[in-house]
Amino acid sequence: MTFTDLPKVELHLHHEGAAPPGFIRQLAHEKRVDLSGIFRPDGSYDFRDFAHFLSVYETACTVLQGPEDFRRLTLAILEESAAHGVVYSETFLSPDFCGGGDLAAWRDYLAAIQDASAEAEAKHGITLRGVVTCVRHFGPELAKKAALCAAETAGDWIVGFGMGGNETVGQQGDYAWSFDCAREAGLRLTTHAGEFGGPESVRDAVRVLGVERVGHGVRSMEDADLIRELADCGTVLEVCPGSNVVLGLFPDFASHPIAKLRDAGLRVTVSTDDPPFFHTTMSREYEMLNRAFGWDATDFAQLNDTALAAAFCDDTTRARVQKRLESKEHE
């Protein structure tokens, strides 16, 4: 069995972060929209640092401009997901790119990202569920429309609420009203901590915003206290090896913690952040995990095990995606 043939479950995906360089220069050209300047010559997403990635991400969201355009969108994200062997995902959704914070907006765009999403399962097998998120150099006073977003949308499909972003802007609790109404409409959170924060942006997202599931969560490392404290606690994090490679967190995979972390007892998964960005999917963030730490079926096995576990979706579901899991596991 190879890498891409090994069925993954993958919980901290950035939806437009996650289209492929080709989809939004397509766009573009549709749209007549000049966005030559996020691209390499090769085709791919050019940026220099994590600053220059934010930007040039919310230039490339600059083209998905309508509920039709992210249908089309959530088809393309799926269709390569799936081709790499994920059976579930969770997508991070942002109202801001999803009619601006706007509650009968964010309803159209929803309903278009659920109808790809239900065809997708048809197509091929794989399931998604929507993360609504905040995003944190937007500022408090935004977060708090995209939180009201997310408590009127919450139920089956839309699990959980979260926030991404710039982390060295303002702090987590500066967001906790939002944390606080998504929390009261029964979603479940996470937050992106322990990347470019320090291990105190992880300490304050679990007691301050009380989350279950931290994303990134690698910096962590540096605090022997704060680990026992998440091993205690059983809060899991979502690892993206790749994403913190590139973006000079750590020089290589053999470098990255992510194995020092599990031996301390955390449950960590694995996912691929913004793949197209980062030049990953799925199946390399595998096969370099292999490469660095010598995993095999087993260890993804259990990867899978933890993740599901730690899904946002409800048990029905969880059910369903575990038996996929089994059948590909056993082919």
Ligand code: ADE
Given for the second form:
Amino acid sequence: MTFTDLPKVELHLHHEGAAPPGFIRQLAHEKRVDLSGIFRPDGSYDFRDFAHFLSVYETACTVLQGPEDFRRLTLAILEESAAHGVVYSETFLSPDFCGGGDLAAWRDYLAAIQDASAEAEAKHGITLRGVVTCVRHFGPELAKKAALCAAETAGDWIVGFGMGGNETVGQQGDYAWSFDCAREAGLRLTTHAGEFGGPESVRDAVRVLGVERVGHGVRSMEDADLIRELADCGTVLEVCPGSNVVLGLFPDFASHPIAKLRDAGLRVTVSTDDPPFFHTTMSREYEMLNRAFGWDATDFAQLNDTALAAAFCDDTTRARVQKRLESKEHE
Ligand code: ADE
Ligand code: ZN
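Mind giving me the form predicted together with this ligand, seeing as the form predicted alone was just shown?
Let's see the whole complex now, leading with the same chain.
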């Protein structure tokens, strides 16, 4: 079986985090910015731990300075994702990195990204939708600006709102205003929880913020009551095994709890998070899951079904992607 050819649905991808290091180096060269400190001699991103990863990520973002940079980035990301069989992807976009939370600037960035998304769909047959994310360690006030940008641009392309960033800062509930604002605008909700926060952060995500999907959520495994609650609610976990291994949550794929979470009745999906940072692709995630747990085309088709059912797009888009999935699953 070649894992590259299998069709895939990805729900958890950070737009800036998907920027290949060569792409960021090229922008740095064009803008005469010295970013040498964030790369290893082999050209990959250099970071020691989660906090340092976030800092390197933000430094890389300093050369993403306008809508045109994001248009180019979007084309690069979608070409790479499509080459790994991805037919539908949801990307996390932060107004903080796209105009600093200013609504007029955000609209310009978004127009460029959507333009690139349409171009890539025509060229590569991959559909992209956006989930606006606030950044937790930037604090609740900037999160409100992100939520207002999300609410003003909610529609058939911006389909959700979420939160990434450093989970050890503050509480999920500190961001309730932003999640309420996004919900009232008709957006669907997800937040990072149970990655560097414990099971209580997942419980808060579901009970306090009212999210239907959780980014990562893998530390739910530590709490049997929570597992039952998530199974009863049908909460979907956006699991990113390769990311978790590189950031040191688990020593290797074989020790990762994704198979146990699935066996416990949870709705699990698989994504890459920030693929070039974690030396991964959707094909590699599938390959490693096959090696660690023996998952095969049937398991991957089931993952895709779960992911597509949990995708925040409208039902017309979902049906179109479903057809594409089915035709590629039977190729
Ligand atoms: N932003 C980008 N990647 C992230 C991750 N893995 N966790 C939290 N915030 C992020
Ligand atoms: Zn993430």
